[in-house]
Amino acid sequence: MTVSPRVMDSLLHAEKMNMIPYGPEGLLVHLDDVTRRLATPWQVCMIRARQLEECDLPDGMVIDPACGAGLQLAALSNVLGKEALGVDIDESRAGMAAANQQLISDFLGQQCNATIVAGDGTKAAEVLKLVSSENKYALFYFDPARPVGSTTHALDEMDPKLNIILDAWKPYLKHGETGPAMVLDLSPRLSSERRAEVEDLVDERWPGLDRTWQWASRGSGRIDRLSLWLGAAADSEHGRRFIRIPPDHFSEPLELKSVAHSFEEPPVQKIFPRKGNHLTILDSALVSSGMASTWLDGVLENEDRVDWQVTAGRRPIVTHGEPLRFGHELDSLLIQCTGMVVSLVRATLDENNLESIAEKAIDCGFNKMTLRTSLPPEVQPVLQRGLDRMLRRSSGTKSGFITRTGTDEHLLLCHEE
């Protein structure tokens, strides 16, 4: 299909406005059902823009060749104080993006310096001819569409294709001392093999370019964003970063960094927990990023031994000798729970054994316990309600959780800290 590019007028879009996702009160933008689902949350847009503000970017414009509703482009343009060009192949989305540039700049009290083109972002020469731009681009930002429900997360599922879009814009990217500045926003479930494929595509075009992989999470064990920062946008001293996005847009994010570019899953020691050990169920997003060991080094005493009990799945578990020491206000958001093991019960967690498990919990002084172990979704609420009911007769004051280290037969009753 041939698409004739055209510059979009921000005044032509009249679709109903909505509150911007995860943004300040009063900031209204144009979003339809599709873009509302796909749009980068404003809080994330601003975190990225402020990170790039700290980079030594070359002079020039920002280009986003698949800009969607244009929220990230608006954040970059306004925070970095640069002119920007956004392209989207869907004319309706391009219209929304054009209107959103003006709305966001007005809200921030700044002049709108972004131009939006409805056209094919892989046809760089055609787009640039239309806007009569002779500038070299200081920052290349790319967030391709990806199919919903994909299980392979293969690079050929991206739209536009990564290799095609890189070839199209390579001649127009301005180089600083460390090469062009690029940010590639990729599937958060990209495997290590797929990440290596992305790096190969970059190396074929810019050999030896600095790179930093960045994982970002809102919690709940989910990686919300995975991106590759390249050249002048990369952190030359760190190959990986993990960003814990705060629950509100007023707080600063927690940022963890590692020199190592690649990582391996931590080995499972399976040294069985004992009474008096401390047990922590980590946020699985932190573990997926390979930054869990770096974080644990900062919240435990240097001589404290950490034993990995479970590394995969929704509930990664470590045991350690001393309680965690949080130094950042967001540290507590990198765990699901932590506590001291006060009892071990050799039993299957089911309705037949629930009474004896509750009796043991009451003997230990618990009046509230949360089940934090893998159970069928139809079984978990039934068992939790039954346990809550049985613990009402307890005169104890402790609260805690019940978990299991993998497939071990013992349940661990932990006093939550």
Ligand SMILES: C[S@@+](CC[C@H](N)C(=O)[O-])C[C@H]1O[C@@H](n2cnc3c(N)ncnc32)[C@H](O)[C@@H]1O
Given for the second form:
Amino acid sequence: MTVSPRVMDSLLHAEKMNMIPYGPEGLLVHLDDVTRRLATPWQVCMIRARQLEECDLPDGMVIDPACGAGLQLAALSNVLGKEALGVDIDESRAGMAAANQQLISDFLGQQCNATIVAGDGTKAAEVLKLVSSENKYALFYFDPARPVGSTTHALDEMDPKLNIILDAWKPYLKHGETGPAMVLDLSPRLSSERRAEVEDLVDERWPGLDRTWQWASRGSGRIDRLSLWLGAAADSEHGRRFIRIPPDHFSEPLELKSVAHSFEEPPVQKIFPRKGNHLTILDSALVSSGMASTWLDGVLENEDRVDWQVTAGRRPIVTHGEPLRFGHELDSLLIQCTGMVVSLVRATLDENNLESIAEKAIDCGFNKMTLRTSLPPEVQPVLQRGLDRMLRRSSGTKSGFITRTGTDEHLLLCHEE
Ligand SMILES: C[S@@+](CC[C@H](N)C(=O)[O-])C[C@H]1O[C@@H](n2cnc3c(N)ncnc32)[C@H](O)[C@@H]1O
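In place of the form predicted alone, the structure of the form predicted together with the ligand is requested.
First the chain shown before, then all remaining chains and molecules of the complex.
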């Protein structure tokens, strides 16, 4: 059934409306606790819609066969000026999605042109009978539900399943010059093997379709969204891109692109940092997207050599000869910190050695040092407080950080830049 006007009307006038988490001021929508967790962050919704505005999409509607509360669908249909069809198997969620289409169109000052069906999105023919649309679909957007806390991120955990939904909608997708336009929203933790499985499913149905993988991050080392953009939605010249979502609603995102769509972790070099080297702890989301080398090429002198000290985990580390030079206002958000190595101390970071480490830091002119190395969560604040207290007697003015590369025994005292 499509969501009845009565259900929608009662929702539109219901008192219980919420701000979208991290959404713009003044936009209130319907979300319950579960849909809030499932919902696409609003900035991601809008950035994607604007990216698709740049693509040569055919005429026709947007279909989202598992639309949840419909946030991404509403952003797409309003920004692209396309009619929308959303389906969700959960009736109350479909109701929320229907009301949200109207609320979001009103907020964006657009005419709402959306139909929401409460039903099974894998039954394309049945859904289409209900909406009696002759239209073929210009854009297919799919964001399946996934189990919370999955460790495998296997494709058959997706609900609905990717192969089933692709088969169901394939006959109804309009082809532009480069095939149908599709965006598949996938688990942010998909391994390269799983990504290859997704590509195989696509190739079995549309051999050789253009594809661009997109990692999107709002910082703190997290990949918020990993999506595959296909056909007319893909960037035919780039197989991969990384989007750093800005911290506010007004700035432009930072976008990094790479030609190759697969990548390997950079090899760790056995060249230990030395005094005078510059050391950067990178944002781990940038590194897990495989785009760190592309970014480093842009913020370092051409001739500068980069040595990868740590490639995995929460604190990926590179050393380089010259300081970083930021060109984009969001460049500084792609690192955790950067500085020059001013001293190497051969010591374990523990309470017994803290005094001698502090002495060394004071000798180097530091009065503030942040511990940026893996420590048990109960130990880190104790050591940091101890160090803060000891550095109070310093007459120095420098601030910096203490880190360590891999299994090397030396602590690196770095002057923050
Ligand atoms: C991750 S959510 C979508 C979130 C949405 N993209 C947004 O921006 O708010 C996935 C949705 O798929 C729905 N779903 C699961 N199986 C389905 C099916 N067979 N047909 C339609 N919807 C389904 C779930 O009820 C859930 O609301």
